[in-house]
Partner chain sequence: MTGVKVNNVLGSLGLGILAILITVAIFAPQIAPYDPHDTYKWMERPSSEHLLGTNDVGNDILSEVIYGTRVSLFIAFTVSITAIIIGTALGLIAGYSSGVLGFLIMRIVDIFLTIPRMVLIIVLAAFLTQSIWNLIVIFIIFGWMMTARIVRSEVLTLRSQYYVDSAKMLGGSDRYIIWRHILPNVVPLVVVQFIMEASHVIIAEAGISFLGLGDPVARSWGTIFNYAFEYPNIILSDAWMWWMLPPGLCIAATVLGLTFVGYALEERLNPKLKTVVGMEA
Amino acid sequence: MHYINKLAYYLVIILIILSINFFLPRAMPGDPLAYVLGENPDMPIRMTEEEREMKLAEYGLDKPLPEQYVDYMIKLSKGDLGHSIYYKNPVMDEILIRLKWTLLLTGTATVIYMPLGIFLGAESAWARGKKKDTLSLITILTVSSFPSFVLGTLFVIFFAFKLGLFPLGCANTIGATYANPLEEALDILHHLILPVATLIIAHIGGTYLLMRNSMLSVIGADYILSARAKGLSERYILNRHAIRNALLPIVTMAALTIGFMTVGTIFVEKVFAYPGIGLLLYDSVLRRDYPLIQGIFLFISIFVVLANFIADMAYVWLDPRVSDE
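Taking the form predicted on its own, show me the structure of that chain by itself.
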């Protein structure tokens, strides 16, 4: 019953999101046809009134908003996200081309910073008040206080421009030919290091602090005292008792972070010219490309909702009492 209720709840959330997703881009100021010819993104195109009406009719923007909304929902029910006004390609194709790069970037960063933040937070809390705790707290809070675009800019200036250790941007070397798949993978990895490092440093602080605070709340619990009274080792108590019970708030934060990291990569992808969803969303907003904005927001929203649904299910595994509520 718990699973059915949660599924129904998330379906309602998705329906609300779909409606907001339609109206929000249309509330922005600007002309969605300004860059319709796609020749120069910095120079909006001038059209005659007749050409403008034809283009509006082509994209269904000449209809009243309620009719546009109905058409939007009907197309969505058929899996049709429409065509990009600027790129003149199906929205789904444009998103899928960029999605792999964002998933690679955010996935790699999350797989590294989440376990690392949990480990450092747990170790810091277990050594509360000692030098190890103080040093970890000061160091992580200091480096994580920088916004991601500032960190990214500093990395580009020092490691890419000054030292020449890494490429200035992009996901791989443009126009390069590779002798084998390994060479291509190494090139992609070389371009990936700086943006991944930026995301790790920018996000590890939140995971570290939450895990540290959560651990501090369970350290004095009765079951921890009982485990110590039994003569169990501190490492065993930490790994088998304390960490698992401190993970519940981390699961919620992880779901939110993983979902919203897609949006959070906008600045990182812009700084490194990384061709992912974030950079595509940035460009589509500038060009008022309604179908593309709607498609990207839809993907992000579903990703966030799915991450939270998985978190709810993980709650039941971590604490079976949740299913009885």
Given for the second form:
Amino acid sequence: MHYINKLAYYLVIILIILSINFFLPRAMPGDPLAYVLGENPDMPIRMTEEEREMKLAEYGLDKPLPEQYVDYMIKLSKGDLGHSIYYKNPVMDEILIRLKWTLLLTGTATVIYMPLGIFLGAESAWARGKKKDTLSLITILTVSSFPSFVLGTLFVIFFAFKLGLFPLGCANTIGATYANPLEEALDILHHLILPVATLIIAHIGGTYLLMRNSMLSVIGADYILSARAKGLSERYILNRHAIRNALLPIVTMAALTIGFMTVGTIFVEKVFAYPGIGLLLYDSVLRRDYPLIQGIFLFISIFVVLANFIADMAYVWLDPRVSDE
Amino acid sequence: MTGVKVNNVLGSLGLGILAILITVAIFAPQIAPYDPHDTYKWMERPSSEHLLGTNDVGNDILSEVIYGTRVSLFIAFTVSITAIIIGTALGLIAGYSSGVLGFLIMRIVDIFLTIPRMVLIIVLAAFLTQSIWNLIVIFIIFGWMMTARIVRSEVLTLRSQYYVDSAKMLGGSDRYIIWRHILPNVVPLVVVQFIMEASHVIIAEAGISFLGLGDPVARSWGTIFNYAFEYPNIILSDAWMWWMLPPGLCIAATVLGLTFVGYALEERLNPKLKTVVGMEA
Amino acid sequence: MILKISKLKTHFSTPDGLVRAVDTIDLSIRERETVGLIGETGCGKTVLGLTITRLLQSSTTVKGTIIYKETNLLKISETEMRRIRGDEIAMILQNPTTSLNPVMRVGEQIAEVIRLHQGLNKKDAAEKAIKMLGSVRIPSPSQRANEYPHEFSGGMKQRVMIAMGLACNPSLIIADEPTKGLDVTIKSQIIKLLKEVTKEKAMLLITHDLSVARALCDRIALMYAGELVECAPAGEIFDAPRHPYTRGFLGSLPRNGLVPIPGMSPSLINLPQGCRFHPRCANAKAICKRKHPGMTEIEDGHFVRCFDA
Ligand SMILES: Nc1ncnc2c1ncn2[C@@H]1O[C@H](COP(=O)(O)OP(=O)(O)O)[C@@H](O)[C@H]1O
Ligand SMILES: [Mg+2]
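Switching conditions: you have the form predicted on its own, so give me the form predicted in complex with its partner chain.
Now the full complex is given, and it begins with the chain already shown.
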């Protein structure tokens, strides 16, 4: 029952996202045709009335809205997100080319910052009020107040430009030929370190604070006292009793933080000229390549909604109380 | 150091930072040495005339940053005040009328919170003309949900407590009960939420402007940073030190001030209260 | 004598002031004896239990001695204390619903204490846990061991708590309100169970329910505002109560017409001058307002803290 409800809920959300995407160019001020053809909406296109009619018909914009909506859905179901104005290619193809870099970047950052934030938050809460806790709290709050793009830029300046430890940007050395796959992997890793470090440092604060708060409320729980009454060691109680309970709110928020992280990638990719979806979005915004902007919006939103869905399922698995409802 | 002491130190530090920034924003015309739109020799190094040098079109960077304080703080406070009022009103309605209306409001909140709002904000900003008013409206549209959710759950808790019922038995009207009994309890939560939202908007606005979607005339810190970032080979010269660092540090200082104040307040009100500090940019 | 508490004080310093939750208590428990600790909510019963097992936060001020079988529990190291907790002294905490870990299987919550103190391997400990569940009369224990606390009813959770406490065969059990919130039938079942499983053990039974105390206790101590006011064999407490508080407490029993003691118990931060009970006492005299009465033995083994006794 729980699963079906949730599934229905997420399907509705996806439907809403698709509809937002449909109505965006049609409801915004400006000529919808301009959004498809790529003319600046502030400067209307000079066309004869017939030319205009023809173009409108070509893109189906002359039909009544409901019919356009159905057409849009049919196209979407075939994976057709329209054509990029700038690249003259299907939007889907452009996104897929860039996808691997974004996945590499966000994926690497997530598998590091999540466990690290959880670990630091748990340790901090367990040492509540002690020097260790106060120090990590203040450090993390301070570091987290830098937006990722400021942090990333400073990293580029110091670690890449001044110290020459890392490349200035991009995902690999342009035009390089590699003797073997290992060499290529090392090159990619070398390019990956700074952007990943930026993402981790900029995003760890949320998870850390959440875990710390969650852990603080768990520490006061009766079942922790109960565990102490059994003579169990503090370490054992932390690992076996406290963490799993404290993780519950983290899981609900995991999808949210993954959403933040996905968005954070856009800024970091711009700073490091990292050729992922974020950079593509930025470039498309500069070029007002609306079909591509919309495609990326759809792609990221649906990805985040799916992450939410998975987090919900994980919650059910972690908390035996929910599955029985 | 005890927890209470740490809180007080952080809280005062945060308040201090915010007081300075707000003063700068209010008295920008008196403090700034030049009009930020006046042009002088471009790309000057810092000197006694231009303490932070000039930018690529010859604006005095210090004046630009001082006026930028105005723009950034104005957007942040306008958005958060409005969003908080809307959120509180909807939260009160949703918590107090348990019928269809309340259900509807909460579902909208859920949906808004699931869709990654920053991406949608970027897309909307790309469709609209670049002005601070458009940004403000967009941020407000996506800024009220957390408040509504928190206010509603607080109202539900309060409602289950006896005194609202006893007030009702004594013949208080709904409006009177909300005004006299519920609102005073909700206000502290809303203040924390206001601070969280303000820091959120500071970061989000900076991010949007960093993508080149800020108002090119009323330049915020994010926009200044972006212009510097886009200047060819900025990091190869030393110009980043006086052109990029000041707006970057201003953004961080504001967020830090808000975070400290919010944290201290939250700990004082309720040590167990949970909020996610969302770092979207 | 398995436990001898003397001059025990437990004070918390809070922003509002010093909370004197346990204020100079002397109490001892003999082998195989069940002592009831009775008092209104908030008088410090749980704090006393947690003080004995040293489960309070380290910032708490604890003074006096707690001699358990010749060791002063307040003098030994935390490591040594951990060896005693759950093994020799088991505390069955109040409120089973929140005292069981919601995300851990019930069997495992019992097995872990067995593994810890008896060094059994995972499999043997799990089997022993099932046996423990059976011994507290939980039907189909091998299946129930794999379930989570929320799948148990209130009475069943209480049984699990008891099984957890008994798992390592402790010599002293501190049971905190084991019948609270249970309906009458379940309550009498739990009483019967406790009677049976603690026949050979010493127990400190914390409760504010006199019927439970009557059914289980050999001796009863009444606690008021952080101190003991009367302590005597159970029969004497019920048949010849000497302290006005005890009489009031007995009077508030349903069969005695539910006459509550007038007034409220005092705040442990601002204790009244003189006898702590005098503001609520019907026969308070001038001296009661000025002087704090000491505990006097008025009959063999019957102690009362009252000028009038
Ligand atoms: N950790 C603590 N810090 C401060 N006060 C406490 C603490 N634990 C208990 N108290 C106070 O001590 C008093 C006795 O509490 P308790 O022993 O739980 O009462 P009860 O007799 O109902 O079990 C109460 O007033 C309670 O507020
Ligand atoms: Mg108690």
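Under this definition, the rigid core comprises the largest set of C-alpha atoms superposing within 1.5 Å between the forms. Remember, it's a predicted structure, so these values are computed and weren't measured experimentally. Positions refer to the first chain, counted from 1.
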{"query": "CA superposition split between the two forms, Leu96 and Glu123 in same rigid part", "finding": "yes"}
